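Heads up, the chain below is alone and in the form predicted alone; it's given as structure tokens.
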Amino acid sequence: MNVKSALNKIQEPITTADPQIQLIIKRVLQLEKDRLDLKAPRNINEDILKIIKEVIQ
């Protein structure tokens, strides 16, 4: 298996979803980016849930 087509395999579950799920991911991913030079990042919990509840409505 070459490395293409095992990082196909990983990301599968992600390119099949549903594009709502696919929106939650995007966005929980890019809040994490963001946040990623902050020591304690606070609150993340409560933002994911916030996203959640936005694109499920």
Contents of the next structure:
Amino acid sequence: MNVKSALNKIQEPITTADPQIQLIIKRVLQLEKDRLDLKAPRNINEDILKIIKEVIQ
Amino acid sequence: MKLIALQLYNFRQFYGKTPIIKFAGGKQNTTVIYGNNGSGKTTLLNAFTWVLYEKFTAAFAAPELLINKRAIAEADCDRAVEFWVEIQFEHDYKRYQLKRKGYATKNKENYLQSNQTKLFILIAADDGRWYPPVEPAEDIIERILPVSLHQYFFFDGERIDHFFRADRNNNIAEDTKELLGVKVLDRAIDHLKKAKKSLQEELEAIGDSTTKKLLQQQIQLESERDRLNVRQQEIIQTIKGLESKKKVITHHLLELSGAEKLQKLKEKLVAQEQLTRQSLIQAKLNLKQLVSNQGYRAFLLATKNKFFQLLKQLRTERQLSSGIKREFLEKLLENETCICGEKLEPDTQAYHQVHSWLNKSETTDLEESVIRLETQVNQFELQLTEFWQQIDRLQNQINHQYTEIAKIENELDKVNKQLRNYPDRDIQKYQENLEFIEEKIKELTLEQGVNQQQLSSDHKIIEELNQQIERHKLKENKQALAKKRIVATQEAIQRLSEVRLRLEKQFRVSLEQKIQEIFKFISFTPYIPKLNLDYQLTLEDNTLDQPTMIAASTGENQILSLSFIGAIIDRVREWSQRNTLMGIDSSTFPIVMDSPFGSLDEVYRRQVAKSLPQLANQLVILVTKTQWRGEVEAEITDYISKEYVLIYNSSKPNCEEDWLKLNRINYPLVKLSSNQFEYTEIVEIERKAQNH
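Moving on from the form predicted alone, please list the structure of the form predicted in complex with the partner chain.
Let us now look at the entire complex, which starts with that chain.
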């Protein structure tokens, strides 16, 4: 397997998910990335809950 | 991260401000800095790690003494002297300017004291001006190139053979995974699990909402209601039928000779009974009205007594009347004559005296009102007597009507009996029929009443049930939504866990591939590097039937480490181009390397030199004259676009001067200091200028 397809395959579980699940994953990952430098990001649990509730209505 | 420039001030060997060291980029991506031992190559490497992370490499001696010796020697006692390193870099099309400042103070005993360092950061906006960001500088750097990974990019080439020794404390596997974004994945999974738990708690809080049971109850009640409604209609129809039957029979009875008289009497009695019953109803209604309109009078006696007592008291205290009427005084003043005959002309004393009584007198209105109230209250007793008399009269009326009805019913019974026992069989039969019908109507009317009561109570229950069902339906919707959210969260967790699993596995395999590729290029041995699950690198000999592990030499270990660093940069670059969700937002990595050729022999040096400029996007190498030997120079020269030489000014009187010959030009490496201090100068080599 070449490098590109191997690396693409890693993300397959995300890219093949339902649009709503994909949206949750993408928004959660972005949030985590933004706050990666903080050891204990404040209110992150509430923010993630908010994402889920916003996406699944 | 693309390095742009570096500048030092009073930092170790560098006295005052150094010239700005600009770094090569693009196709000719290599910057070479030449210097002898002790001239400040390691200092330059550590200037990078210090300004970015306040960290030092292992070979950096006495990191607590960062201030330039001459700067502190020239400074007054107890006066803070500044030293700093400034770096400019580009990342994601944005320019950053980072400056770390430190202060050192010496006291009278020449004891040095350093304060905490301060970090400043500016970011160039699109308009070209520099602005301080809102976020702390450390957070920004951490996102661009995390501290745990800096050893891959800023390192001492002589020491990289230690990289994969088992006794090393730092965890290469963890660091690499962080670069790939595994930490982001881990945190996301962890926090999603917590969110799922919160959602489950919310679901529990919504509670049980089985509307089924309620709906069943509602259906039952509604069908019972419908049945009763049908029955009520039936009863009405039956009663209607029976009534008309009754009419027909009564008519027949009238037509039959003999019973005619009795029947007429009966009709008269029935009409009388109806009339009396109506009067009874009216009388009862009148009684009710009387009690509700005037009943309060029975309770007024005590209040009446209280009122007269109060009145008496007010009169005794003369609070109600002063005895002189206002109108009387006004008349006197108007006529200007007192009753005693004295003239009351305005502005005379007599006038004022009479006038002053005006305020004390009351108007006739009050007196009149009191008298009116008195009369009315006095009438209470009379009214009460009248009220009781009316009650008695109505009750007598009612009693009389009851007696009257009883009398009529009695007479009716008699007539009915006579009709029942009448010699004519037909009349008897009709009468029996009639009585049967009347009994039936009575029965049905009773049933109608019971049904009506049942219907109205059922109606209430159904209303309540409806409300309950509405509430529960709302709950059910909430429950369904909560369940949907839990399922979605669980799926997100599963998918992310799968990504993590694949990332760890696939990335390691693809990294191993690249390490093998680079190692094969540099090394002449047939050995193959293997990367285990903990990211430990080993060498394997595959030429034998059974692959055997090889104890790598120092040189091999250095090449292994270099291959690893090169592979990491290559694969992370590949990964970050393909993925914006997890890994760091970077596809450009620099390598700053001190003594890159360590203890390698000629063949390896050539191969390493050949591969180095291709490993990273940008290469800064710090070398001694001896490290920069023919084969290295030959392989790297084409990639160089910036070169600097570190000139070491020695304070040793008989120091041995040294030179570096580049392009047939000699550059000083060591020379005698013009003062008693040793220091290093940085001078740029302009090759193109030489060529002209």
